[in-house]
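Heads up, the chain below is alone and in the form predicted on its own; it's given as structure tokens.
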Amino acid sequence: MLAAVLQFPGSNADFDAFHTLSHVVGVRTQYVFHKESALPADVDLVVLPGGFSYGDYLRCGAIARFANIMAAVRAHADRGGLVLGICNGFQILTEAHLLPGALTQNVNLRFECRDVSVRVEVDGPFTQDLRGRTLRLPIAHAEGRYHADAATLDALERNRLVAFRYVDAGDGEAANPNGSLHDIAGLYGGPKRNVLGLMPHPERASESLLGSVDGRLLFQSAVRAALAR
């Protein structure tokens, strides 16, 4: 199996994703620069990491959607290949219309950096056998409020594409850290739920040294899904 971690100007969680995939999960992994026009021929999983691509100018992810590599990412997703967008990567996927809706400013207008609890809502390539489980994952964003029109929200719920929802952790903090509609923390998309975007950082909760291994479950699930294909 081969995973590719994209690098945009301003990416800052690319190393975290590479480390988790390569050294924690044990997957052959390589970086792909935003100026490239093609992904590796045998790639199974493409990761759009967190950070501040292109300085978050205009809107988060708005410039990255035009990067050379994004045409190849779209083609990979259209073929049913696995695509994971984390935080800024989620923002890029919505800007590129690989996922519906948009990520907007947190309702409190503050940068939120803390652990949150999310409930796995559906099974899919990244959440096999995890439905109903609550995971503890870190967030670090100022524009993580998921927004979509009523028709889109209805379709997401009806088609069971909401992958993660913020839930109360019982620690006194607000369950929903950014005001996301329907408490949405992550979404599935693509022809076979092969595209996943989420605001929390699973790569930063994949080793016991970091305080949680819940995030590792998503990567292990993706590996099983890729090998099954």
Contents of the next structure:
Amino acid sequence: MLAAVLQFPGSNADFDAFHTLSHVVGVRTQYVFHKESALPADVDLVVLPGGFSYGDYLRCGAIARFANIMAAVRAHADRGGLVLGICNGFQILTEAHLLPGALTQNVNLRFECRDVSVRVEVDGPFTQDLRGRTLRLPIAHAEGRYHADAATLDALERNRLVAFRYVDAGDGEAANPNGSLHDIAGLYGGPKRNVLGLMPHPERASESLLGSVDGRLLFQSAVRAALAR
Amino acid sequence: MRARVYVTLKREVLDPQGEAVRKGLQSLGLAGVREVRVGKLIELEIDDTAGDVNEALRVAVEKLLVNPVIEDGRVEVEAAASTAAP
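Hand over the structure of the form predicted together with the partner chain; the form predicted on its own is what we had up.
Every component of the complex follows; first up is the chain already shown.
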């Protein structure tokens, strides 16, 4: 099993993703720079990490979409390979049309940096046996409001591609931190639900020292999915 | 040649920034401002000897400058200023 963590100019959660995969989950992991035109031949999981790629100029993820490495990421996704976009990575996946819709300004205009509760809505490679579970994960974003037109939202619901939904944690905070339509926190896509994008940071909730180990479940599930292929 | 691309949020997309600006205007005493929508203006200087400018603009708008999921784009083209102008 080999995981690749992409590095764009302005990525800042690349080390977190590498650490979690390599040291917590125990997966062979390497960085892949955005200028590369190929992924490692035997790569199983590609992670687009959080951060502010290209300074978030124009729109979050809009310029990263044209990075050299993205053609290889698209080919990997089209082949059914696992792709995980976290936060800015999710924004990049929507801009690259690997996932539908768009992520835009939080409804309260604030950068939201806190823990949220999300419910796992469906099983998939990253959420095996987790359906119905509520996970406690941190968010850190100003542009996480999911938007798509009514027909797209309808198709997402009908095809059960909403992977995570914000739910009330009973902590007095708004359940939905950004105004996302349908309370969407994460989406599955790709030919086999092999592409996952989510705004919360599972890699920052994978060790008890960090307050939650719920995020580790996603990576462990992805490892099982990769090994089963 | 100079071109301007006006990028605006689609009607059905909530614009919290515009609403914040509207509240600011209300605080200024401008209670009559009912709605504010904030967009952006992108100016491009294009070498019109290097190929089809309209095609270049179309590609720029469709592929990068506007995200059609949430935004609309409008292009204005300004004729080249005469090089003899003072």
